[in-house]
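The chain below stands alone, shown as structure tokens; this is the form predicted on its own.
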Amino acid sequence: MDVFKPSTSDELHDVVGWALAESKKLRIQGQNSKSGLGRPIEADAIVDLSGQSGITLYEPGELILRAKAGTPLQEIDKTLTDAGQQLAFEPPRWGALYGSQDGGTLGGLVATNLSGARRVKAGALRDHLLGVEAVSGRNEAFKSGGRVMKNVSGYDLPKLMAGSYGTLGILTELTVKVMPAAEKVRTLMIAGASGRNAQALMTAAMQSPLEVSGAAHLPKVTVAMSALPEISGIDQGLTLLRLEGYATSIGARVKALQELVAQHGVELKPLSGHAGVTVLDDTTSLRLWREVSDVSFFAKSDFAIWRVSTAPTHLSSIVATVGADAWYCDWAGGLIWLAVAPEGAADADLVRQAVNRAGGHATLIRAPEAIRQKVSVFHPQNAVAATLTQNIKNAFDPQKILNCGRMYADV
């Protein structure tokens, strides 16, 4: 297969423009992190933006930050770091799902809109999302948005990429708003809440004005699976609240916070092995919840994987039909991460029936080749929905000659 690596826009404009010519189906990549993500497709040559990095305009007083779309994301946190900044919305890092160490690019991150377990308290990546530049199937450059939100007008292009998976347009250039970093993080982990409670728990954390930034629930199993040895040792589930800021005011919002669960019948004694509550520090903190947000716990497994968007009062209800080999949740129950063996239909009817009742939508995050051509990877949609899915397509992409049936066949 060709492999095409432009680095500059008239060289991309070359490849879009030959693909029209030759009716040729391009596959577009950055680092190719994310390779097993959606239905497989066939493309007549790749196009690779790796070529198309670096950052051309930061300015942290300001809080934007742009940057070419193959710019890894590596590069973006250092220089995040270095100035006390970050983005806001935790960008997962999903390439250990797939088999691959690299950490993915800003094009590819928003071109699938993942936000992290901070999405919770900070919104999701296209709530971050400033502008895009980008090249439509039609070998058409469009731009929309720019350095403030308020420069948005017309149709509101950023968001409809974002998520996009590259079926509409290949992403040259993206402009995200950035964030001061916190000062100190603390998580409390208590173990011994379980199903319904813990689902209680982190409702009554996320209503509090304690501004909790993370809830999660890891039952036994899971446990078990993280790479952390102070958390793998301990052989209960842990229900995970976390709370980030300034060091003058931490303290008092941790011993708040110790104070709700307490309300919930936990015995704030030291965790040894039985029900209790901890507080971790900063470096444990961000290891634990970094294993959350990249779904680390299940990257060494050949389980296949469910993404389930969902009500958190559905959250018992959901593992219980489904009956997964193992499972956790993260924004206080609204996301639910299911493992279930990778055979058949990966239990397809099972999940999506599951959610058809309770109100959401189903991914299919990671399976064999073989299990994404036949089930559908994303949730199927409606007819109205499906026609103006099609109808977009069709006005970016009219020949379909980009990552075509990534997402739904056809588009």
Second form
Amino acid sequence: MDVFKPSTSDELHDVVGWALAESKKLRIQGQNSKSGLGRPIEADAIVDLSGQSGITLYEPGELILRAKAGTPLQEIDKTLTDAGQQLAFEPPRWGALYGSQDGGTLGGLVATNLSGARRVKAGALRDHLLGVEAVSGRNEAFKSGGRVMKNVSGYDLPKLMAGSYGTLGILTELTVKVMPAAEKVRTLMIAGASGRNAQALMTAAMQSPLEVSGAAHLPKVTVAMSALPEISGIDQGLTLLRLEGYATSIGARVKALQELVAQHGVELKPLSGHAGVTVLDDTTSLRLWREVSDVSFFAKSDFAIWRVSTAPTHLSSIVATVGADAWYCDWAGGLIWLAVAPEGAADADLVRQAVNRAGGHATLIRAPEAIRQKVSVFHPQNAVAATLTQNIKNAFDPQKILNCGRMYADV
Amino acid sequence: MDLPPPEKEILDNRLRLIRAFKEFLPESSVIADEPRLRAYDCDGLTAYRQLPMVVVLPETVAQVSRILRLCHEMNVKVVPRGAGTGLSGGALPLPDGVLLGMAKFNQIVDIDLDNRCVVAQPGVTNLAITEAVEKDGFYYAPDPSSQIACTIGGNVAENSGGVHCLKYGLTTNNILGLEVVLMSGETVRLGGKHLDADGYDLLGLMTGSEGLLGVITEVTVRILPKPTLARAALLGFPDIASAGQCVADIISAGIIPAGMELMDKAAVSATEAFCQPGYPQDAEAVLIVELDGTETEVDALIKQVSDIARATGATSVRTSADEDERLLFWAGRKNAFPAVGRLSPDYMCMDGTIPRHQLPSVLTEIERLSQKYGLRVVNVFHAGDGNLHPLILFDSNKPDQIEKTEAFGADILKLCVAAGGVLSGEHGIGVEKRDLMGEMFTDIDLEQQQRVKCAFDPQGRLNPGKVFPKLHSCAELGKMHVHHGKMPFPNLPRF
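Switch from the form predicted on its own to the form predicted together with the partner chain and print that structure.
Below: every chain and molecule of the assembly, starting with the one above.
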């Protein structure tokens, strides 16, 4: 297969022009770190954007960063960290799920709209994407949004481009909002709270004014899959509540959160045996929440992996219905990760029925290609939504040359 | 400002349309007589008025759907309207259009504290959502100044902001789900009570689409736990530049305040006369910085902010000691618009956003323009997020003043765009800024946006004449010229 690696916008237009003229299908990629995400597609050529790289504008005082789509996330992370800032939506690195060592590019991250554990407090990637420049399937360069936080000037096409998996345009340059990084991170790790009790703890934490920036629960089977020895050795389910903020006040917030947990019948004794509460320091917190956001627990296994977004209170019914081999939840119960055997239809009917009853959607994040070919990877749409999706595809890419089929058949 | 010319065929069908509406709508839901139509002839942008052809006020989603289907079939234009508080003329009627008022959709459908969301009909006011959950310790974050009157449906249509956007985001960052009726009459649900809708982000696209893509019939919003404590600092500066520096230094110190509002001297003296908030009268610029969170945190931060203010040259620094004093600090800012209303028979509120560091130069240029046009201007500024609201004072009874004000306003917005900003931060484009879209976007950009409109409303019947300076047919927009048989690009690197 031809691989085009345009290094200028003229070259990119040449590639798209060629594809249009010759009716060729293009597959768009950055570092190809998420190759197994989405439906398998047939393409005639690959557009490799890794040559279009670099931070083009960074103004820490204005809280914005602009970079070319092929810029490695690693580079953006380093630049932000050096200035005491971060991408607040906590971009997950899913490379390991698909056997890649790479951390991905900004363009790839935007195209998939991935957000990590802090999404419950800080919002999703799409909430931090201020402006996009892209080339449509009509081979036209267009822009939307801008470099300012508040903007209602025309349709919010950055939102539409975020999570469109490259099916609407080839992203070329992106402007994102950045935020100060927290001085301190603490995690309240509660062992032995299971089922409804864990759910109640997460709900109470999120309902409190303590600005909890992460709420997750790992059952015992998943705890054992942690790469952190101090975690994997705990023979209990773990409920994790994270606080981030200023050094001057984090101690008081930890104390208040402990009191809240105690009100829910959790004894505040240190972890030993089957129960207890531990406060994790910055280092362990960072590593553990990295695992939560990156789905690291399941990376080394060959499980098929489902990602379910639902209203948090449906957690237990969905987990019970599916009966997965392993699971955990993030976003206070609103994001459920289910690991099932990579066979047959990977329990697609079971998962989808449970989610349809609860409301929300389920995406088959990882599975062998044969399964992703026969199962809807993204949640099936109703007729009206499917028509809108098709119409929007047509508005950007009428000849369907861009990543066609990556989300839905013929889109 | 021109609206699309009335279509004779539609006007000829007026009576037939009204009869058809009355077949499925209650008598009180169809308004067709001029005195009562008069109440709907403008929104918050009162400089432009137009009688609608007919007003309908449906009560159910089924009625909305039937109204739209009927209009679709009869090729009639529809203008959706919430409370009519919008400031850009997005709900300005069309002479050959049905005005679809959503005021009767005024019920809160569901309060779900465990999932931290509220489901509301679109005609519920912004403030009513907070009022419904505040006894339980929650609130809805976006708080536009018109929050007593403006509705959540209108907030979604305009992606409304408020004074807390830097920390808590705009409407688009605070809604989870929508029910929308398309121009075809079909209903679609986007998102729900869960985070991140599936598929293309139509929820995000619909927010801020100014009533051009669909009619919102239900909104699910995210609610937040009320912070334990909020305190404000009231800071006076000898010039705008040092106030701007203070804002930059606060953010550079890693602090994201809940609100940061800047007023120039004219705004300060107007508000002092209006409601005596006790602002420093010798200051050229007054900055309000609000911190919220837990008690220890807020107390530490407010001290840090005060120190930064002194270091950047503040001539007066006061911090609120209790809730009453905090509210007093805000009283001036929240009443800035009515206060300015006392200075002048009319004013027009502009709404550009600029990169924050451009503030001193933009305000200097606005002052120069003010002298050029001979019109006074008062500036209030959401300093945290760069959203500037110059209020141009004028008298519509004096000859040429409206035209001059429009020209002055257009120059201000061009200035914002030239400074790296945008035409509208939170009020929308509507008809007001429609003809300036070319300042910010190329023809290709605008055509791509209009193709998105075609995906929802291929006949262009929903709120035409708003947002886009030129109307194109969808067939015209869909054309594409492909040069076949051309050999590709010998220079292109292949691997």
